[in-house]
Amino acid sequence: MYSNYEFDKTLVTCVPSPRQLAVEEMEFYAFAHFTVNTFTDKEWGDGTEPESVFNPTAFDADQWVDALKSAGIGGLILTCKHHDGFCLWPSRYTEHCVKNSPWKNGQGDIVREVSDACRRGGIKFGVYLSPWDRNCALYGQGKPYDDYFCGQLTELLTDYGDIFTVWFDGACGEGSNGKKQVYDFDRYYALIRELQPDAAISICGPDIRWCGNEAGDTRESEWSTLPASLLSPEEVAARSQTADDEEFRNLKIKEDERDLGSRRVLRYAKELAWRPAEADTSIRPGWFYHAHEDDKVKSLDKLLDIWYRTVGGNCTLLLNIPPDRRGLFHENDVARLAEMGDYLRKTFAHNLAVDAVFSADKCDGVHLPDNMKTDGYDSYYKPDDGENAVTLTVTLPQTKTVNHIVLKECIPQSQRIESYTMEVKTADGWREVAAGTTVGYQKIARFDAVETDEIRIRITDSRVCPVISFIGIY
């Protein structure tokens, strides 16, 4: 493992922005894919669908929000316009929108009702706006289409209150003129920063990155500090001539999709960027509602497996729940969300560490072990600078049944931990229940229940001294 003190000090200068931190602290939020596809039984519309097909006669955004809150979901991203180009708000820039649908006699606004329901319900609202528009004749013409797209983006960012994220995917197909649009993302980003400076720009954007699949799968080591750009082979060669490190001289630059941010990779970075991961998946096989999938809602066990790997693995979870043709979340989806929320609330209802004794084999004398009882960044534990390996012990007042350990770094001071183990004391001695590399925002270890009164977390390597904000025992 490549490491030197000056190099590692540079790595820990990379920290989250307030908008990134706000998304990471949400942990679990939702998508709602809703458009003409809901009524044509398609996943991707082609832009020729008549506006008359869109008519969710029982639409109820409060029902959506209530269902999301039952699962512990803290925000909702609405597909305000998918690739078919149909807008869920009465856009001034197109006729292909709700104002020409029979729903509410063309007087309705889905975006308005959903954003208002989110605020009433106390969850955050975000927007998805597809840059690929299969209905707009300007698509593929360069600036004229960018003007059109920025007009619609401005409508969404000025008419519907605070937006927590603007979510872009990378879909880019040919327009009716046979050309693809070269998206002016720099212009889009600047507009978002101007109109909604607190909104994260996600996936095709600088703030939140995609984990790389739509199955909720994640890497075993999901890093937040990534190379913003890499050294050229020539720069590597020049540097290696003075590096007293045979591995560095011989290691080839390549993108390892399973390792995005270890020190082995970051040593080739020209500059660094904080890019936390998001995993997106749907509660059903498809992203839009299909009646034949009513009995194919993911099981509780499957959803929990995804939740633990994402929310418990330094990654946020974006779960899609597609409204049906009535404009409601289907009963099967609603029941599963409530079941999931019940499980999570019961599992994490009581932190056994609240009344425990916290200790550490090393401490700087100011940032004490007891600071790890509070889940937040205002206080934290740290050893002296230069102490990169520490042992933390949590002693419970009495023997308890334990099957979860939660560990959080104080990420406003960067992601530092490189390796750790978690152990519980049993009648037969210490037993390892988890081990890994990254912690970052949060690592949740889930294991078979064990009777114990003492838990030990060993931080075996860090970039510089670890800074721990929270330990929870459940």
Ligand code: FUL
Second form
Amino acid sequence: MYSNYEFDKTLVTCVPSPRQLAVEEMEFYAFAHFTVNTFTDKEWGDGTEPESVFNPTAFDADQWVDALKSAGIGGLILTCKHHDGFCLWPSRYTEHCVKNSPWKNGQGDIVREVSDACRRGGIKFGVYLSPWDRNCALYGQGKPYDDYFCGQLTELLTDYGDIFTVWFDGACGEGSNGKKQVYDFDRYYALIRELQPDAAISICGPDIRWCGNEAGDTRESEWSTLPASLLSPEEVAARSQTADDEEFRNLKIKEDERDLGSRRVLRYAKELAWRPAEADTSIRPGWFYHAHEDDKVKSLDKLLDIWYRTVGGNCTLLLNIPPDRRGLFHENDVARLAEMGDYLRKTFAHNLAVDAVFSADKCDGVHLPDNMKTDGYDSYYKPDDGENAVTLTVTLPQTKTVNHIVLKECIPQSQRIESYTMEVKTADGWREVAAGTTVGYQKIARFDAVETDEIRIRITDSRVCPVISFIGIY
Ligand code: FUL
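Can you swap the form predicted on its own for the form predicted in complex with this ligand?
Every component of the complex follows; first up is the chain already shown.
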């Protein structure tokens, strides 16, 4: 076991901001990739596409929102400008936008219609604005391009109501003049904080981190508490007098993409930051619509596998559904979203734990096990400080068929659990159905159905005493 140094004190102060918590609690939200590429059959436009190609024939943002809601999706991020530079709103800073397209005789505004439809439908709206712009002549010139980019950000963040996230990807290629731009991200962030203080800045930003791939894959252990900065060799030397392990003294922090926040990594941290993971993936092979992919919509099984891994593995899920040339979600995608929503609604319709008896082998006497029946952060269960391993038992009034256990930490009090097992009592004794490391926002264990009337969750180690907000049994 590694030394804790000042670990306990700093760890419990590393918690989500309200804007991060809002995204984490949304769990599952969508992308819509839509631009000139939809009409040129490309994934990346080069910025030379004439505005005349953009002409959806039956655009209907309410159709998008209805389809998203059928899947239980709580928000939509629109590619307001992708790398080709074409703007889906009538920007006053460029001619390369909808105002010069034949769609609605240049009088239309896709961003307006999509943001209005989201509000009408009761889901949140977010914006993707590509810093890489292959059309703008200012790109690569430094401040003049940043001025242009901030002008566009200002339009999006003042004219379209509340924005839940601004999503930046890191692509930074050459512009039309062969030059690359050094993005002034600090300036962009300051502007977003000023205009939309509740918006999370995602991926190339401080609030939500990319899980590292576009396949919907996640790590076995997704930590939200990560090093914000690392100790210098001098600082290690100073601390080494009290450190009890050699690896630390030799400061050999290995780059390990699978492990961003275990104790091994955190002991090199100078400061910690809350950086929850997000996985982005497309319902089809491409991010943009291509007719030849109509029969390549991911299967229900594949989508559920991704959903369990992400939403059930301390990682939000951002699923892309690309509108077609009509400006509609294709029938195949719409059908799959509805199937997914039906499955999830049915699976989690009845929480068997509601009528169960909750008990724990340890409790601080104030935050009782029953508090884990309600899903929320105001009431939670906690043992005494210093108790880092506990056993929680849920006894059902009758034997039931069970195949899911949901466990949530009270993350406004930090991410603490490092290992757990889940067991169910059967006629042949206790059977382990799940075991793992991180819980964080939520762990959903799915296993082969078993008949049981008793479920046992053992928190076998925590960084600081575990604080648990919810257990659900389905
Ligand atoms: C990437 C882009 O290059 C893709 O086209 C897509 O927008 C994806 C979400 O991010 O960086």
